[in-house]
Amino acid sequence: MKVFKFGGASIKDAAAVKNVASILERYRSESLVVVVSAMGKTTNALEAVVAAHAKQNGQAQGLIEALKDQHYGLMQELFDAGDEVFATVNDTFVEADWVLEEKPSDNYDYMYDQIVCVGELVSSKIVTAYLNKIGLRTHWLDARDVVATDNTYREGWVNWEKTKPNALKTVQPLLDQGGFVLTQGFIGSTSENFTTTLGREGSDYSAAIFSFCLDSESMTIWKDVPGVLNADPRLFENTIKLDRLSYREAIEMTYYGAQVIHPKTIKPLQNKSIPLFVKSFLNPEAPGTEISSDTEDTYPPIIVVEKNQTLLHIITNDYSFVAEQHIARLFADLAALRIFVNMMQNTAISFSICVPNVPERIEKFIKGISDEFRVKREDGLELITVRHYNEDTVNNLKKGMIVLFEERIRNTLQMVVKNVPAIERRAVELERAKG
């Protein structure tokens, strides 16, 4: 049994859905679990619906109607008029309409999950219906019947003790009937049957959950790139495709923000030695990248750029030294607000952290510690991480940049920078590391 994951770009329109079907046709006789994301930029559009409903600005219903029209237009290219899939999709959108008819919840994250999940539910029903239409037998499965989580909305933690037996009880009988099983990424369910999501871009993680629970032979992520590259091709020229990666190296890359794979994806696969393949849905015959054993290899410099970062310089109000008790207090508040620290630096009288710019969380954090600390804030920054760096690569990266602070540990360099106009598609020499 294998697990395939197709992201939003791979099913963004009717032609893309047909292309996915042509890929799956090659595996007609195999036992497959297929995990899909929402179509195209649907999640972004649903996030706008949630924000509008929270503000009660009268725009939420219009935004979701526009999203319905997009999906109906796509279905009209795939199905005959009157196909039951139109009613099925309409009923799914009604679930979001019910939320919008109520007053906004005081718990924004809870409300977010009950609305945004509609993207995956709709896309999975459309793709399932199309595969069955062309003769590829496919069973639709609600991932919420399998993936059990706690009550942490927008960042649900998986309850493995419940999820594994759920998978064996629910998925395996469908596979035994023949055909594919198709389900949603990104979503799970609490013990009270409320929908949770697993974090932005969490469909990769969903596929890893199914792979782990069902002891899959392999997992494949289908993307619009030829495999895992050593840098984002939208930012850098002369990128190199990595044919093989160890689990450890992949974990390091995703931890530092590489977008090609969700950060939580690798560990469940590593625990059962399940190989992960990253392949191109535009060129499905190409070999892609294999992520497997922990055998170390020589890698070229691997560059990860995280945009939209905020630097917080935290100083005690009484100018006393920043001691252990201060840092303990700060991290307790950061954890409570789920603010992830990407980089930190400590001096005698200040503590600096680089975090993703999530304004409402940062503002709550600053207000919450104002009794004891003053905070200087700097937005619009970038965090650049270089694995297996060499000095030529680092010097090229620094050209035209103001480096606010830098840290080197073993073979990893990180620096927070601003004013980086040259980074947009700038040619950077990405030489292979020597020795």
Ligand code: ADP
Contents of the next structure:
Amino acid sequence: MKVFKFGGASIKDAAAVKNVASILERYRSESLVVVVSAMGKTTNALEAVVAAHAKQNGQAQGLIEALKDQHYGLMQELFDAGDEVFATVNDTFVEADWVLEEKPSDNYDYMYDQIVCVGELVSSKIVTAYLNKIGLRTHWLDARDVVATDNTYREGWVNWEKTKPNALKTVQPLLDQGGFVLTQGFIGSTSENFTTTLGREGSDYSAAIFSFCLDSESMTIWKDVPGVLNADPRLFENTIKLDRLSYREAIEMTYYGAQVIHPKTIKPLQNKSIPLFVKSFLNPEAPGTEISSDTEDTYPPIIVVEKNQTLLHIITNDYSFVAEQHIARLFADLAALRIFVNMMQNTAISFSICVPNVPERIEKFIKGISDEFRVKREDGLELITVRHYNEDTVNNLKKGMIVLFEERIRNTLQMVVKNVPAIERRAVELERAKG
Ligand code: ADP
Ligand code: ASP
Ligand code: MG
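Having seen the form predicted alone, the form predicted together with adenosine-5'-diphosphate:
What follows is the entire complex, opening with the chain shown before.
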């Protein structure tokens, strides 16, 4: 069997859903597990619902009604008025309505997961119904019956020992009946049957979980780009498609923040040598990118830009040296607040870290260490990582930027920069490395 994953962009409207169906049509006779995300920007919209509910500002209901209308509008283009899918989708939205009728929970992350999961539940119901309507037999599967997690809401940790047997028990019999199995990305369930989510953009990871547990022959993620490129095409003009990537290279890229694949996706596939294809849903015949094996090829410079970074310069209150016990304390606090350190540097009297700007967490961190440390904070920075760099590329990248700090380790260069003129798209020579 094979696993396919279709992200939000691939099912953003009725025409997009029809396009996905036309891709699946070609695989009619194959044993396929199809994982889908919420439609378009639904997850962002649901996050706004959760925030409004938490604030009790009276806007939550209106926001969810708008989202319902959007889904019903799309469904009217795909189904006849009397189709039972309208009732099915309505029932799912009603579950979110129940949560909104209650007082907001003190546990924001728990409440978030109970509401945000609706995006994937409804998208999967709509796509399943459409495939069945056009004669592609498809079984709907609740991913929460398979993906078992702990209760770290919004970032559920997968319990593989439970998930593996669940997958075999629930998915295999459906595949044996013939037809596709279609399920949700992004969501799982605790041992008490509360819904969890796996972290934003987590549907790629869900597909990898199914691939791993079912020993799939390959996994394909269908994107709005021709494959994995050597930089984000939204930021760079002359990107190159990478035909092949090793697992190792893909892990490095996604770890540094390349948004094209969720960082947790590759490892389970690598462990079982399952190839990952990244293909375009706009041009399904094109070969895309194959991520497999660990033999390193020569790569062109690969650039990853992470925006919205903050630099914290930390100095002891008594101007003493920043020593090991200080660093141990700082990291304990960072870990407790789940602040991820992207880069660090220490001098005799200061310790600097570059972290994603999550204001609530950073403020808590600064306050929490104020008994021992003073912090100078600089927001609005970018972290640029270049794998397989050459001097030309690096010099071009630096044009117009103020480099605050830079580090080179073997073939990886990282720099924290201030993008002063706010260059949106960059024309940097992204040539293939010679050699
Ligand atoms: P999905 O719909 O599956 O969630 P995403 O929007 O998360 O898809 O990912 C696809 C987007 O990732 C592309 O539209 C592209 O702008 C962006 N992207 C960032 N870095 C890269 C890269 N190195 N190669 C290809 N796409 C990239
Ligand atoms: N719908 C979720 C999100 O937007 C998961 C995903 O799309 O991968 O984050
Ligand atoms: Mg995505």
